[in-house]
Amino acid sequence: MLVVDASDGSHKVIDWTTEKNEWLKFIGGRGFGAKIVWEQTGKHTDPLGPENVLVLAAGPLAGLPVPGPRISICSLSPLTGIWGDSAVGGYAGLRLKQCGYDAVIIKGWRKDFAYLYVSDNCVELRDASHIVGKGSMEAQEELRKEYGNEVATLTIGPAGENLVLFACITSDYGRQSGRTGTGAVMASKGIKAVVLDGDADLPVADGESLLKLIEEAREKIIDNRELFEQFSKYGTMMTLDWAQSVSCLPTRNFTESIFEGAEGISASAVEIRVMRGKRGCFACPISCRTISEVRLNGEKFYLDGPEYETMALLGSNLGINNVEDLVVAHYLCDHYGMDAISAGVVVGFAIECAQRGLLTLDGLKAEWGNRETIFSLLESIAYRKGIGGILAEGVRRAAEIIGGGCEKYAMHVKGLEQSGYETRAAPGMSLAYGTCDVGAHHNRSTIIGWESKNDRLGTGREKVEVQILLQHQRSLFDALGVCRFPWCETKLPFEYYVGFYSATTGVRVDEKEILKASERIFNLTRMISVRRGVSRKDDYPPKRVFNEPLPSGPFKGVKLDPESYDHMLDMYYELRGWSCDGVPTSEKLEELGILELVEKRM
């Protein structure tokens, strides 16, 4: 593991294989990044100072011919306060992997922007001062007529610059950490970008295997032909028409689930009028990336997207209902650098706050589906210029400081804004955002697939089950090191992971030790929150799926019951091993092998 000090750019390189037991317990990837903050920070630390650390974590995966890596950049959150991560396709992975290490550890804090030069026998900060200020994509291209086209690149937009509490990090032209702020936590410490340079070859310990393994995934990955060919040519799109067909896609900040113009930015209104191509991350057949024209201001640009989480908070929950503004919004929040799901829920609280005279938009009007409006205050927001220094802040903290009330309109969980399902109709998916370990996202559990065709209103013990096998399965992919798309779009069997794990490492595990090291990561993070002050009161969906009934669709009248929900917050604990207030218990932790490494920390 690389650490490398902003503040004077110098650096050191830890062996942790000198203490192999105790790192192996999480895997790698966000695992080791669990480990690393934890041990790294504290109760009181401040995510924008320089006692943070931004952790660039590469799995064990990553980098091999494995379907679809990626790297995790973990940190504490400057949006919520608590733990933070967010993974990212595209080369970061397997170039950081090439470089020779599994991670990257940056602390400290500087002055003025610089950017870590990263290959195989060179650690260096460079001065930014020639892509200061530009877009996140346009820092790209700079760096890449300096060092050609085969390097990876991490880099932060304007609203990682202006601190921004959930801009983002964006790799390989438009693949974006999102979530939870990391791009203000590397503008915190004055990282503009960091350049991969790495050609290495990668040890494995079994290649023979390895290989084997691989080629018969991808094997079962094509075979399975309709999935495979619907997620090759759509992607997450075709997500948006499954969504309003089940009545869960977020409109009007979330006041409605299903969007009356559904059909102007669904998947085939991508494809018919603005894609122009596809690509795909490192070593993966499926090519889910759609490539999409973008014209702004009498010019054209190409846009990676638009995926599903960005035509629903971006597109219905705007009141958006034609594709080409649709991906207007979009390539704007990738050029500012900042995350869609998060700005797509600002600008939607926003514009139902003035709606209900709570606040004033700099003269803007307070229309769904105003393109003016949205673009405006997407600029705002990245330059934190008027209205947008307030929304800047996340909803939460919008909400406190507009006050009148305009707290019931912020669809966030512990501050981080609600990813694209809208849940009054769906229980387990509210208890999947409620329990979440960042906040309200998705991607820890996705159980409104499940329980829309199993149990949609129901409360009982074996939708809590599956919630927990989901977010170890889930979670998984993220230590690991690759993405998680080929096994729950394309149905890969989760037994290749373990095997992938198995060859790679030549630690030889079964399905439950493996799903085990996973929980002890979820584990982890939640002390990690924990010890931040997060408990019971934190883990409950947005007040309005409580108190507002759904207005229309097939659920009209709808609202989730708060006493089923805190019954199945109680199972969910229950199971989990954990306190009533949702503290694991020093039993489960002893169960897990960490805790003394909790005690040390605590």
The other form holds:
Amino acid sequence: MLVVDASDGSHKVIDWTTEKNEWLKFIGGRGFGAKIVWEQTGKHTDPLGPENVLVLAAGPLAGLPVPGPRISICSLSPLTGIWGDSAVGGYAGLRLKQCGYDAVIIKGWRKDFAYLYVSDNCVELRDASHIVGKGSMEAQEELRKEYGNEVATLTIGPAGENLVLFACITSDYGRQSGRTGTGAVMASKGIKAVVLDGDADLPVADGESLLKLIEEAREKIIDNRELFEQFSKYGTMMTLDWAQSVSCLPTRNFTESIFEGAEGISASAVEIRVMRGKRGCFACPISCRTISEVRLNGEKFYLDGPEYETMALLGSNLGINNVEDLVVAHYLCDHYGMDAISAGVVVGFAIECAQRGLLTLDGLKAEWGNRETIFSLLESIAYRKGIGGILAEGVRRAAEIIGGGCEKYAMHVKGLEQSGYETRAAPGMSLAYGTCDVGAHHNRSTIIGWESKNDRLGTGREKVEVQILLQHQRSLFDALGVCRFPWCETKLPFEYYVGFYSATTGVRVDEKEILKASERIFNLTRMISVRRGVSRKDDYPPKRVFNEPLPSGPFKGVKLDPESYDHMLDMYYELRGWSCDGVPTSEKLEELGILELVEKRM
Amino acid sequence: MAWVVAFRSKERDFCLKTTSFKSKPNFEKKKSRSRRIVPMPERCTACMLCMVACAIEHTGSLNPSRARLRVNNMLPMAEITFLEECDFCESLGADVPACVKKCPKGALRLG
Ligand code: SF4
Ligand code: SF4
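Now show me the form predicted together with the partner chain, since the one above was the form predicted on its own.
Expanding to the full complex; the earlier chain stays at the top.
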């Protein structure tokens, strides 16, 4: 593990294996991130101050030819004030591991921007004046000119530099560590980019078994022909048609759940009109990513995207009904380096508030789908110009600043803007957003799929149990440091991942134990947030879900019943072993083996 | 060897610091070979499975940086280059080179 002080570039290497058993409990990736953030930050740490840490952590499987390495980027989030993490795919996980580190921890801060160069024999802060002010992909281009195309880079764009609270970190032409404002944290430390220039071997406990498992798994993925081909062709873009068909597609700032213009931004529209190629992450045969051509001001650009979340939040949620405009909006977010999900929600919020007369948009028309309004707002946010300065704070704070009761229209949980599912007719998904550790994000659970198939409007115990299981299963992938799609989209059995882990580390575990570890991480990230004031009051979906019935579609008239939600939340806490205020009990922490760790730093 | 992938153990420092795997591509030499591989970058998804296959076949390592070809994710098309050491698996007597066999997208063709 590498610890770098941003103020002077001094660094030290920590060998975590001297406390191997303590660390192994947390697997790696976001698990390591959680332990580090728990130990290094406190109740009063300013997320944008020098005491906050930015942890880039690759799990044990990242960098091995298991499909899709992931780096989890963890810290206290400036957007929400609590635990925040986001994972980035592509090749960065491979290169970080090839530099010889499981994690890089950046502390401190500096005034002028520098970039961090890491290779297997060098760690150095270097002058970044030539890339300051550049878009995140332009900065990557520049760095690749210097270091060759084999390095992986993590860069921030103007939004990060201007401390937009939902700025992201970009890798490989638009793989984003999107959520929770990790880009702003990196900027606050004065780091414009990280160059990962490693090519070393990764030792494995039992290489032969691992290889055998990997080959078998790859065949399984490919043999599942229909799913494999469909997901390879469209990736998560397929979800758009599905979301529309089950009425949960966020439309016009989540006022509706069906979008009349969905066809224009669907996967087939993308395929016919803008798709120029496909990409996969390292060692993944699936290739779920799409390369699109973007036309902007008469110039041609390329975008790694779109995917479902951007189609929903920048498309239907803003009333955009054609792929050409959609890819421009997506490209702008990537270029400025800000989370497209949060940006879509913030812009939707601004348009709705302006239509209701609560806000003026610096002379822009408050119209859904208006390209000029949307593109200009994105730019103003990135540079904090005019109204953009307020919107750059995220919807929660923007609503506080604007006032006039507009918090009713602010779609967020714990300060994190809601991602791509409208949930008035989906109590389980409402609970998923309510209880996700970082805020309204689908990463931990997309129970909406299960709900739509089994019991859409129910609020029973089974649903809550499935919810908890999903929260442990899905977030495990970020701890292991690999993509979850081969499991959840092409149905590679979960056992394979347990097998990969055992073969890689030489630590024999079974499914139960590894899920326990995931639960341990979930409880620790909860404690990080509890330490900073989170409790039951923060575990509710946005107000709109309770107040306004759905205006159209098969669930017309449905809204979430507050009492049933409370009932589900009680069940959720009980099943988790948390108090009725949502705090993990000492018994639970003891059972998970982290009571001592927690008590030491409470 | 310790399993831990990314802390700096002495072994690693010694076994790997001597070479860099980033050699330059060399197209001249290839002309003398009896077969060649035609890359079709428009089909390539930059998954590097070909590199992994090559590294396993020729060096017994899972490290793609030990492969004899390079794939870089570029836009709009990936870039595929073969290094000087690549003999299209002739030395192994294989009918089909490892990379060609393992490419899931048919982006490498034996020509
Ligand atoms: S499924 Fe998609 S995101 Fe996941 S590793 Fe493969 S290409 Fe990357
Ligand atoms: S295996 Fe095929 S698709 Fe993957 S990087 Fe190599 S040539 Fe490209």
